[in-house]
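Presented as structure tokens, the chain that follows is alone, the form predicted alone.
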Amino acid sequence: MKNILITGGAGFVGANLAIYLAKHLENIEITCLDNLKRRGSELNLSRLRAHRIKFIHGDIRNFEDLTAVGAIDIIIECSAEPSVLAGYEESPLYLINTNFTGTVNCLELARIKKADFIFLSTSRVYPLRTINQLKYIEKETRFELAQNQKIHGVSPHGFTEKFPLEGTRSLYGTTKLCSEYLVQEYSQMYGIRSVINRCGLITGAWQMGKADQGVVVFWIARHIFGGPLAYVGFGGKGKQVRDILHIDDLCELLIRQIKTLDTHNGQIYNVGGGKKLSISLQELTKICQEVIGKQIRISSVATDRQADIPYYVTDITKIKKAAGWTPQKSIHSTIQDIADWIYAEKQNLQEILT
């Protein structure tokens, strides 16, 4: 019997992961710990109960909450303050204490329990200025990376794990990068098997999307419920690009890592949808119109927003080779899944997603 602790376990990634593991793995006991701070996370509690997943209302900032969990063999650290804008016009203390101090506490628990450690980091560890200095080609509906770049670690396939880390990246990205370094030190010093996944834009049902985090769900919800939308920054044309990863594809990858952790021990992977699953806001709007059957007015704001970038696509070459994994969900099916979920839960979600 394996005992798995998922921190941030009532959040979008944590809850979906817990349920996916419960469905696809045998001889496991899953505990989800969450402080329920993010609005909408309370809706996941009944879903966890339905799959006999234990829930603890706790906070990774408080080590005492973690020690109450019991026997643990694997910790999957999903908890985070996920907004890249966190701290810009407010105190950064919650961000820092959750994303960094919380990781310290989780690693201490792993040390004490001799547990394996899977850390969900972010593509936002890569520096803003370096990304913005790359050469881009403006096409009809999107930006694309130019063929020849002076900076290593990037190609038309996207950003690799060797992209330079020198420079600033936002407090959110900084807290996750600091946590990465600490995961590596704990792993080396205390013999903890660990893997770090630098995740790009993850989306799917049960994500309580906002403009600064969970933008795909936010965009779809506005097409369903109405409300203002805007193409912000980079000329206000909606040509900025991200690659999309369906939550189920991430969960499938994590199962493979759990089953073969020795293979992935000590590794850092860029995890995302890759070039085939990349999309601009302009292109996202078109698919939303097709799926929802509605057009809404989208305004234009040319001024760049803090911490924004014109382009990020994950080069998934390393993780595909290491895990034999390739994302299966298309962009269109992912958007359809989200729309179906919003319609099914419309009464509960309208106030949260508007």
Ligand SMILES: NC(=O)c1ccc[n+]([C@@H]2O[C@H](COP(=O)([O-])OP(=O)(O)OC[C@H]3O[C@@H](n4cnc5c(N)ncnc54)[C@H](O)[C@@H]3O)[C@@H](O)[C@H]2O)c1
The other form holds:
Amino acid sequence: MKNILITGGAGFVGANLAIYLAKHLENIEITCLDNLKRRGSELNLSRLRAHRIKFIHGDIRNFEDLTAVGAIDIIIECSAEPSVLAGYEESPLYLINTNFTGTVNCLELARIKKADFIFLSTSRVYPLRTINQLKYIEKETRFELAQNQKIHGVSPHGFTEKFPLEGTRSLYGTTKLCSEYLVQEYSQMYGIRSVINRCGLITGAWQMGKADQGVVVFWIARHIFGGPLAYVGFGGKGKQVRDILHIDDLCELLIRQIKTLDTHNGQIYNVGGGKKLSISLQELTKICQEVIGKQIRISSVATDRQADIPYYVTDITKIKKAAGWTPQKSIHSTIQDIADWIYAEKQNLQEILT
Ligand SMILES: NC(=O)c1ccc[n+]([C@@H]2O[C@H](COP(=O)([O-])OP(=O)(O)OC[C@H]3O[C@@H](n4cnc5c(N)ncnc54)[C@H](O)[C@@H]3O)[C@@H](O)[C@H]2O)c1
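The block above covers the form predicted alone; next, return the form predicted together with the ligand.
Now the complete complex, all chains and molecules, led by this one.
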């Protein structure tokens, strides 16, 4: 019997992962801990209950909340203030205390319980200015990376783990990078087996998407519920590009990591959909129109938003090889999944997603 603690376990990744693990692994006991800070996380509680997953209403900033959890063999750290805009026009303390100090508390728990540690980090650890200064080609519907970049760790296939880390990256990215360093130190010093997954854009049903986090869900929700929508930054044409990873593909990867942790111990991986699953906002609009059968007005704001980048696509070569894993869900089916979920839960979601 393995006891798995998922922090942020009522959030988008945490709750979907808990349910996926409950469905696909035997002899496990899952506990989800969450302070329900993210609006909409409360909707996941009945889903967790339906899968007999234990829920603890707790805060990773309070070590006492963590020590109240019983036996633990693996901690999967999925809690966060995940917005790249957090701290810009407000105090950064919640962000820092959760994403950094809270993660240190989780590591302390891992040390005491001799538990393995899987950390959900972010592609936002890569610095803004270096990304913005890369050479891009403007195509009809999207930006593309040019061949032969001067910076190493990047090619038309995307960003690898070797992309340089010097420079600033937003407070969100910085708290995550600081946590990564602590994960590595704890791992080395106390013999905790650990994996760091630097995730790009993850999406799917039960993501409580907002303009600053969960943009794909936000975009689809606007097409369904209406409300203002704009292409912001980089000329206001919606040519900025991200790769999309469906939550089920992430869960499948995490199961593989749990099952073969010795193989992944000490590794850092860039995790995402990869080049094949990349899309610009303009292209996303087109698929939304096809799936939802509606065209809505999208305005244009040329000025760049804080901490924004024109392009990020994950080079998934390393993780594909290490885990024998390839994302399965197409962009179209991911968008269809999200639209189906919004229609099915329309009453509960209208207020949260608008
Ligand atoms: N979704 C993405 O596209 C994405 C991309 C890269 C990295 N990540 C990382 O994956 C992890 C999960 O993100 P998500 O998309 O599920 O976000 P989410 O906001 O849906 O989930 C995070 C959960 O953490 C909880 N939480 C916040 N502060 C807490 C605290 N102090 N104590 C306990 N719980 C707290 C929230 O209530 C929420 O339920 C995060 O670490 C995030 O940084 C997500």
